[in-house]
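The chain below stands alone and is given in structure tokens; this is the form predicted on its own.
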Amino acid sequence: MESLTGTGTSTGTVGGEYHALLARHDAMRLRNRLLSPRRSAEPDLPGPARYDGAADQRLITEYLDLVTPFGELIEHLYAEMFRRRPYLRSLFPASMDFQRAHLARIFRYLIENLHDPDEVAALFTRLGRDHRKLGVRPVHYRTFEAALRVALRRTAGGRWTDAVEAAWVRMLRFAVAAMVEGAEATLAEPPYWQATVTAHELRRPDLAVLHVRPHEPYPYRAGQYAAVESPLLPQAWRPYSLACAPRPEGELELHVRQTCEGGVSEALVTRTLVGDVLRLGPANGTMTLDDDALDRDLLLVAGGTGWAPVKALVEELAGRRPGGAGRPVRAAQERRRVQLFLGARSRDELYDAWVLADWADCRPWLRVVTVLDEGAAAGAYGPVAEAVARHGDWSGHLAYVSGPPAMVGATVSRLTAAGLPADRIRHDPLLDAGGVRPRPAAAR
């Protein structure tokens, strides 16, 4: 995910020196915290507790037509921010298109979910941890706030009121407080990890499987994803799912589909070589296995490169069962069954088919159903949701869903309509064009 301010790492002199200074500064802050653990780093930022998000949501929504679509507002915002702090522009990607679109999705997410401050705080706490890799500091948030105030007034015109502006500022400060809290809580970990590409397999002209080896231990869990930066496109980070459970040798697997020309996905698929060094942000995501997952039958649903996190989950499940390398399992867990639905538009899209064949031979507790729709348009995975709905009663299962947003949305709707409680359907939130829905595996 991109940052609110857009500052990022760079292979150039300005970015390199900036991040070297930040690393030294963070080391000093960590030392001071260990010596004085009760000291607050940013006492002027409000905490996320006791925030009446529903009231601000009503006020912001009432006047939302004055600043939507968000394109003009965001243009004014960045122009004002760069006017106030020109050096920030050098820390942005060369193209601002993705950043502008992402910020619009951030605004939509906040406004649509402000009535649930706990959910917003949880997401933005995770974002704050992730944004350390971009070099974001509290002073940048304050610059962003000042620029937003100016942009709101310029965009809204004469009907704008101080009360509405104050509601926007409270919303922003609430999100920022959660982000600062997330960043401060992870000060002892690196903001990013360097990783060398050890294998690059072009499975199709538009899809590659990469193996990378981090230079330092990289903590993550099966089912999570990480932002990736290529040296070919400094400051441009895109999220990709980790397609393997943690392994003793530390090597990671990424599945990348090229979705456009000139983006990170193209760089990773067509211009990345063995020996290249990528950067990884910290692992994120909640689509992981816990005790509840091990005590129930599981339903796994994947489409496209959404297969990657599901593959990691099955790998971890295999390691936890008798004969596996994972932790011991209880007798009840040995009887649990796993049903996997894998959707693709054609047989050619099953780029990891040999893995499925191998699993069929050695994992009797796993049943795999592949769902093909040769006539489906790009991005259409409706048949997967229909197949899941037809295949039985899932009300006692725990479901994991990963893939294109349309597929995830359709599958979740079918499952909830069939009686599976929403709290037993797991999929990671991502800021996507249609709202906050999963899509780490095939980002631009």
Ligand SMILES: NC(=O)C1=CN([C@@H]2O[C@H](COP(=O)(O)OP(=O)(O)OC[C@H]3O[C@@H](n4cnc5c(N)ncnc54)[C@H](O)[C@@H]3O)[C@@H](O)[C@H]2O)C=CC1
Second form
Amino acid sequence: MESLTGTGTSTGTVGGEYHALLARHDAMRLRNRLLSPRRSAEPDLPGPARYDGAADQRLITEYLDLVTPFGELIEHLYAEMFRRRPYLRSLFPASMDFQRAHLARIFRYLIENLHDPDEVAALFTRLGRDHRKLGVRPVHYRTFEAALRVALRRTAGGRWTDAVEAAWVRMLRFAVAAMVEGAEATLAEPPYWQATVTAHELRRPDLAVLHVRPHEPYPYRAGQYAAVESPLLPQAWRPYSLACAPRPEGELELHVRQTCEGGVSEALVTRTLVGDVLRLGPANGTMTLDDDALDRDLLLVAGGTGWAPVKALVEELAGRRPGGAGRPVRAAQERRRVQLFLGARSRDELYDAWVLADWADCRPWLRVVTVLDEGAAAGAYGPVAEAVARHGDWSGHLAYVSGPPAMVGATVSRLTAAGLPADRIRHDPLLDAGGVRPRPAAAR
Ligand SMILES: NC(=O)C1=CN([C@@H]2O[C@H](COP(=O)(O)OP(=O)(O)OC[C@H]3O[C@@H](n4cnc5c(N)ncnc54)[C@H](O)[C@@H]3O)[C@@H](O)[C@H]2O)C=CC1
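I have the form predicted on its own already, so could you send the form predicted together with the named molecule?
Let us now look at the entire complex, which starts with that chain.
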């Protein structure tokens, strides 16, 4: 483990050799764990049991104004970390803006949820699994901790106390223990999957549909999302929903809207060619069809490229109905109906319209309403949340909502106000660009 700290280059991005070394190291750890499963791989990191998060939350919150907004703290933290271990810079993307914002979200999430250690541990266990793709090792967290302590003192100034710092450190160690646990539990799966682009269609000037073929079997369920990295922007990973149900040949579909210049979405939409090799992180997300989901009528609501996971869900449903190749649904479940609302800015923005037309012809259990921002030509109009609310009583349904965060939030609010229990509405993290959930107050 410690020997890895000297690996890598002091500048540039993390390379194949580093990942090959990590893979060999993971294989050794897995072997050791299988031979002696009770042995903790990182005995010096504390486990999450019996952590009094509420007490630390009170202390941290009382002195929070000394270190917020988090911008300055995070600047100091990364500066100190890269000063101590320059090679760690290679584990991060060239531009740190996104990373800084992401870390601020993580700190906010941690502090706001610390009274609920189980919830925090569950999220950070998933994050630990996901962080394997970055080449992060447990030893790196110790450097992070040391840098955080320096940064806290530098930012807070004279009123800072050892007791508050100790609370921050306990909070961090608690989260790190869960991350290490998550990484250890998934040692048997690859930290990332390489996937070759087999098709790239520009459907709108700023929107592409990509097909990619993973080099190894890629486990996921319809409705899930994965972090994607382009070789044009190493170590910059962004989440995209997988737009198809698992297929026998293993090919995946991604829908990407360019959201800004110079980012991952631009690289995928305008600078990616057939034959390029992307990397995918492990699949995540709870917008999936469990068996009990099939006992209810379904309401699917999608806006823009939020159509992607909903398309995958409908594909899975079709595969499980008579005539489909998937695991069949029970007879009673066959009678269940699916109502889909698809929001788009204009008719031209319905970039997958031919799929909808095909489906309307051969899927009598599916009803589709397209909702255009401009005019009522396709059957409904106005913000998709309002169209859904106008169209009926959804209180007995199970709902899946996907699209711009404001649209998802508005739809969830309308549905809960109309009597649909919150635990029957599924959607991905709203503010998430890297796996962190928003505060509980934001409707999910
Ligand atoms: N799993 C998920 O939740 C997924 C989410 N997305 C997100 O969906 C968004 C898609 O972007 P675009 O294709 O550019 O969508 P867009 O900006 O074209 O919006 C699509 C439709 O959503 C509705 N909408 C948009 N903003 C709204 C608001 N503030 N309030 C109510 N309704 C609103 C409108 O009906 C609009 O026509 C991105 O933010 C992306 O991150 C994309 C894929 C999957």
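Take the two forms, find the largest set of C-alpha atoms that superpose within 1.5 Å, and that set is the rigid core. Numbering follows the first chain given and starts at 1. Worth saying up front: this structure is predicted, and the values here are computed from it rather than measured.
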{"property": "Rigid core fit then E62 CA moved by 2 Å or more between the two forms", "result": "yes"}
{"property": "Large Cα move at M287 between the two forms, threshold 2 Å, rigid core", "result": "no"}
